[in-house]
Structures are given as C-alpha cells and as structure tokens.
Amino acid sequence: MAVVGESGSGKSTLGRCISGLLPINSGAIIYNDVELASSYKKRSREQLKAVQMIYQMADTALNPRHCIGDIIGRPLKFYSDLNGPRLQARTHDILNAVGLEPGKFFSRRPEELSGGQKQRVGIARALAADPAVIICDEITSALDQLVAEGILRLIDDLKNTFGLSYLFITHDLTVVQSIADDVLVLKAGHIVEYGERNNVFAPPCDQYVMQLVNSMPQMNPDWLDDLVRCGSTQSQA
C-alpha cells in the first residue's frame, strides 16, 4: 500500500508511530487484532519481529563503525538467536537476496558503499528479522532514476519471494502506477482517499488529488525531439 501526499501531510509520522517510534496522540494501532502498545520499547520481541522499515537516508541508518555482516547480523541474534555458521551462512543468504555478494561485502563498512548499495543493506537488516510488514520510508529519494529502479525491482522480487507487505511512503506517483495495489492519500494528517490505486486515481476523482496528480513533471514532446535531432545532427559530424 502508497502512502502518498504533499511534504507535511504526515505520511513519515504516520510510519514512524506504527514502528513505534513516535508515540500517538490518540487512536491505537491494530496489527492481527492485536493493538500494539505506542512506544517499540513496550512491544514483545514478536511484535517487533512482525513490523520492520526501511529508512530515507541510508547514510545515516547504517552504524558507520560496524562491518555489513555485523549490521545484519544483529537483527538475526535478536530475532532468529542464531551464532556462529549459521549466523554467516544465514547473512550470507540474505546478502544474496539482496543482490550483494557476500564475498565482497561481509567485511566492508558502510562508508566503502554507494548509496544504492547501503539502501540494500537496509532492506537486507529489515529482512533479517523475518517481518510480515516492511516500512518504506521514501526509500527511492534520494537515489538517482536507474539505481531507483533497480531498488523497486528488488522489492517487488522479495515481495513474491518473502511473502511480504509494504506500506510504501512516496510523494512520487509515477513510483505508485508501478508499484502498489492499494493507495491512501494523507492531506494535513488526516485521510481524504483510500481504495485500490486505479480507483483513487481514476476520474472523477478527489480534488486534492487531482492537485497532486497534476504537479507532476511533464516531458515537453517538443523539446524531446529537438533533443534527438540536435544528437543525431552531432553523431552525423
């Protein structure tokens, strides 16, 4: 599910208060008919387990004074009690998972990494402790347009693979169209869409998103064929 909306409206406080790390002025939180308790601090170690995220900026999610392998392993001694072969070989798989060879990037910190390499490490601790759910917190924005990519195909493979759900926070539409089925829509804290992504966007839809789904940049067809031709007159000198 998308969470999307204008900076402000509250889609990273939203995240952050069901990970527990923002307490909530009212309401509860509701996971398999459970409520959770506000603070992460007062959930049990399965609860924990349940709901995991993946923040913004990787830089400074990583602990810079730990090797990949420990930053991963942690969560795999919390959650799974795993040690020793079967802590390495577990890391090892997921590594792998996230498409890093375990060879080259056990050992390495987080400041011999690209930054779409530590956003992987991200999501390999958060698959590390086995979630049902997984917080995306704009994972994709500060990334360039290819790297991007490759880290939303990621997340859609491990979704198939793990049999995982996504609350996927983004003020990018365009990330929405490819990859949610369901879209809630926050405007100053509060709910004015909700319901499968081709309803929400489809005419005539609510005002506000009809704002945002305008705001969105537009190619100039104009300018992008005086770009091909200016290449294609270059190349042919």
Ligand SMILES: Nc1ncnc2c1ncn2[C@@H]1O[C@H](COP(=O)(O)OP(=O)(O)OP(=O)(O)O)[C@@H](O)[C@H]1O
Second form
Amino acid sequence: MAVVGESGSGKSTLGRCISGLLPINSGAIIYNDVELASSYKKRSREQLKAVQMIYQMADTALNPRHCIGDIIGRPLKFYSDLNGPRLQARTHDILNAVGLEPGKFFSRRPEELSGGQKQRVGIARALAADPAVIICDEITSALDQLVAEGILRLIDDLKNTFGLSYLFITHDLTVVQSIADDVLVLKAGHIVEYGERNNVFAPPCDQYVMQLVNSMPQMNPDWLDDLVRCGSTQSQA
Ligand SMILES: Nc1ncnc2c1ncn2[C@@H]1O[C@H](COP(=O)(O)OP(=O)(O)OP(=O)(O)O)[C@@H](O)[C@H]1O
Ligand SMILES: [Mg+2]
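Could I see the form predicted together with this ligand next, after the form predicted on its own?
Full complex below, order starting with the chain above.
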C-alpha cells in the first residue's frame, strides 16, 4: 500500500506512529486483531518483529561504528536467537538476498558504501527481523533514478521471496504507478482517498488527487490515458 500526499500531510508521522516511535493522540493501531501499545517500548518482541521500518536517509540510519555484518547480525540475534556460525550464515543469506556479496561487504563500514548500497543494508536490517510488514519512508528519494529503480526492483522481488507487505510512503506517484496495489492519500493528517490504485486515480478523481497527479510531469502518459479511457467507459456504463 502506498501512502501519498503533499509535503507535511503526515505520511512520516503515520509511519512513525505505527512503528511506535511517536505517541498517538487518538485512534488505535490494530495488528492481527490486537491493539498495539502506542510506544514500541511497551510492545512484545513478536509485535516489534512484525513491523519494521526503512528510512529515507540511509546515511544517518546506519551506525557508522558498526560493520555491515554487525548491523544485520544484531537484530537477527535479537529476533531469532541464532548464534555463532548459524547467525553468520543467516547474515550472509540476507546480504545475498539484497544483492550485496557477503565476502565483500560483511566487514565494511557504512562510510565505505554508496547511497544505494547503504539503502540495501537498511533493507537487509529490516529483513533480519523476519517481519510481516515493512514501512518504507521515502526510501528512494535520496537516490538517482537508476539506483532507485534497482531498489524498487529489489523491494518487489523480496515481497514474494519473504512474503512481505509494504506500507510505502512516497510523494512520487511514478513509484506508486510501478509498485502499489492500494493507495492511501493523506492531506493535513486526514485520509482523502483510500482504495485500489487505479480506482483512486481514475477520473473523476478527487481534486487534491488530481493536483498531485498534475504535479508529476514525468507520470507515464499511457497509464493516465488508460485511466481516462477506463473512467469514461465506466461512466458510460
Ligand atoms: N515530532 C513532531 N512533533 C510535532 N509535529 C510534528 C512532528 N513531526 C512532524 N510534525 C508535523 O506534522 C506534520 C506532518 O509532518 P510529516 O513529517 O509527517 O509530513 P510528511 O507527509 O512526511 O512530509 P514530507 O513529504 O515532507 O516528508 C507537519 O506539519 C510537521 O511539521
Ligand atoms: Mg516525510
């Protein structure tokens, strides 16, 4: 599910509330029919394991003093109780899964990696918990287009391999177009639209949604044309 909306609409706040990093003023966070405590400190290990988060700035999200193997091994140990060679083997598996050769990257520190590689480590660290849901907050917006596309492909591949769901926070509707099944549109902290991707964007759509679409000159025109055709067919029907 993509979460979209203009800057300041509350996308990151929503992600941080779900992760238990920010207290909520009203409402409830319900996961598998169980209400989660507002603060992560009061959640069980199983609840913490279930929802992981990846951040926009991979630079500041990774501890510069730890090597990549430790950055992944620590949560792996905490959530799985693996130790010794089995812990190391699993760390290698996860590095391989995110496209980082273990022999080359295990002992390196974050400063020795490119932006895209750091973001792969961020993804690997989230995978180490074996979560059901990963909240991705603008994880490609600090990367150039080619590297960002690689990360999006990886995210898509991992979805099937690891049986993941994503809450994918982005202001970039071209990303929504390429990966999302469902979309939630936020404005000033409120949900404006929520539903299946093509329904949310199909005309006649909400005026605010239309503004978001119009602010994206690089949107694939074929896709929008298809939606317009689909919308006009629906209205004729
Ligand atoms: N810790 C906080 N305490 C109080 N207000 C906050 C806090 N963090 C964010 N805000 C405010 O909440 C609103 C939503 O901010 P948020 O960072 O969630 O927006 P966003 O949709 O993620 O924007 P962007 O696309 O720029 O990242 C803003 O008005 C912001 O100033
Ligand atoms: Mg944000």
